[in-house]
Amino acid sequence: MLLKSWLKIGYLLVMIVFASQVKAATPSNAELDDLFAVRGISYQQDDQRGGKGGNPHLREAATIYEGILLYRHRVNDNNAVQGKLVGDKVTAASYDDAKDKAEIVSGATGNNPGRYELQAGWIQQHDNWGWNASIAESREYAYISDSLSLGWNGSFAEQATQLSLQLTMFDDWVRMIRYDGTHGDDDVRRTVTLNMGWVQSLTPESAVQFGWSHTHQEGFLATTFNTVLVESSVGDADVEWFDFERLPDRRRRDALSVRYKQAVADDSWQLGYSYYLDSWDLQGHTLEARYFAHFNQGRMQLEPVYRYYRQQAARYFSTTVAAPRTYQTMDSDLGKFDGHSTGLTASFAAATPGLSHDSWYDIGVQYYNRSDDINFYWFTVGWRYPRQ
């Protein structure tokens, strides 16, 4: 994403899901029946402050509110499309800001309403694999990404063993407004990220999950409205202004990540590792725990999480610089921190009135607390409704 506070986000939940987390298991043909969800997200950052870290200099704050809707309909035994509309309500202090002075300095006016994605794809299973392919337009005030996925998924040695792999494209347009308002050029992003995953089940009760996601990149990859302070001497007077972060037009990522998983009676439980690695010296560990408790005969269940997470820098950030550089960013998500997250989601059966079947009706609270006094906050409540 182009906002800043959205990347952060945006960056956060790659965090959660382990960065390379891809869809390894193979889906069974009941995957493919119908089914219609609803979500809608809120997600709060707070800008915290107190000198540890983050960018002294910009306004870090922002709230998000997402619904999401997704349809899918079989079309017959081994066949079903699929559609997802994603709607973003979007506050995030310095973006307005240079939006603002955009329309000020350089006429750059036009509303902003948010952000919304329109995917369309298509679902094929047979009894040991499967493929689908998708296709997703968004678009926002100051940005428009286009993308295709191809993926496929096997199973073998009677599904003991779970192969697949996704390859999805974006070719993105970055409208180039700076954080002093002044309107430049329009630049292109393109990226190109594969996932490979397998599971391997070790007994009835247990199996372990591995990962790879490599993603490269080119094109304008730094933030247009972030910002560097510059502190130089004059003669003997100190001097500080600003000047635009730049980055490379290249990033190579790489992400790693192993899951075991352990089912205990009628519950389960997770152990995983992430580590992440890119061109730009970045690297990133992450630690997580799950636990899938489930009462009433499966109709209601119960999942606690806990994730810790450890970054190093990449080599272009800096809190300050003594003279305007090559590269050079104050992007508090290139910079060094560790960071906590918890979390409990409960999901329960019930009967909806004027529908034939159970639906399913899920509520979510999440808290994640970073050294360098960023904080988020994020509700969820679902419901989806699958035809058997």
Given for the second form:
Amino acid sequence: MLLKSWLKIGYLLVMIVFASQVKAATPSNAELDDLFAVRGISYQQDDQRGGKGGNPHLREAATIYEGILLYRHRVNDNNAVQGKLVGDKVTAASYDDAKDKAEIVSGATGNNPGRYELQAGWIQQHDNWGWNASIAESREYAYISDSLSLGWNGSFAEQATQLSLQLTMFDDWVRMIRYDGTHGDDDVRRTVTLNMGWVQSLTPESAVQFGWSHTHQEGFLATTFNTVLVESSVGDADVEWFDFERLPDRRRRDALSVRYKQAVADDSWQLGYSYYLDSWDLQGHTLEARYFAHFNQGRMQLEPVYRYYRQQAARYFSTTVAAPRTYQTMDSDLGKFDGHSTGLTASFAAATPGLSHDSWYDIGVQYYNRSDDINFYWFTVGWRYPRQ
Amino acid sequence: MLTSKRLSVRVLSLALLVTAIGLSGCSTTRFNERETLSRADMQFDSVPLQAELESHIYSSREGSAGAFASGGGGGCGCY
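In place of the form predicted alone, output the structure of the form predicted together with the partner chain.
Starting with the chain above, the whole complex follows.
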């Protein structure tokens, strides 16, 4: 009799503990909760060696200021709507050079130095599956883009396995303004990207993520105002002139990635590797490490990051061109280089003046050093309400 | 050369798929053991705006795209 009573009490205790843990882990669909976020970015790019870094024939210094507004509103238990507005102000040395050559290009700097993007979307999330859809349009002086994105996610095996698919299609319009001010026929660029993700819980404190991104691009894939310096000789005389950048009108791009996340008490660390390959023979390797340190009962977080990147040049890239080629580029972004990036983001939870809930305040800085002497850094300041 | 590289990508994809399926079969992480895994810092890209921003900057200044976040070009004249 006594044994039966203890068994009953034990059973009840186990059930109470078990039930409380289940409640803590029940999906709250927090990704649907109301959210208002603001973010500001200041980006500065330096062209080292007196403008000879990267492409030595092009000044690549640039300054970009960007602002982002994001608003998400929960409609009911399973649905939310979301809108995003992005605005950029760009000052680039290459545009300034072009401005001296052609009034038509000056519009990109003088009158329309910016870019904006509007995005509207719908999110539906249930306990074990969800989907999302969004449309967006962005405009800048010589480029307009319309896009549609559709996504699905599913959880299996008591949420130990999470799958996601995201299909994004861009229909872009390129205004053909050349470096010398000539204006060709406008062209199009179409991009379809399929991202697949698989997050797998390994232990109660660790998880791994596998990702595959496949992209197919068609249309005008060069940069309209990019140039190639042709250096040849006629008789005893050396002659040189600028020619257009020309690249194939198709590009297939694949990126495979794996990331591992491990909790260490209240902190966690993350390690990731990605391999990239495209049909222009450009290969890239990315290694990234992050640490998430928490203080003050989780009301403050520090996130240091280090990222190493290495790429081999696309087959059409060259630093010297003796005669015009069918496909040619001196765009340093398609050349061979490696890069080291380090950064730190600090996030604080604090009261929100005039509002009932706490907010997250973010401030961060990141510095990127490229081996071909193109260096850049950016500052971010963010606010997210309410604290989640 | 390109063919062999493409083959490598496919072999790697298949290897990842098989590994993932294997891991999912071995997983013993139950629903009631997910308290730590549910923490915000245990999510990959828990602040999407930050992840998107970083991905956008890297894709603009590197030849590759889509390393850890969505996006493979398109949508911006900066690529």
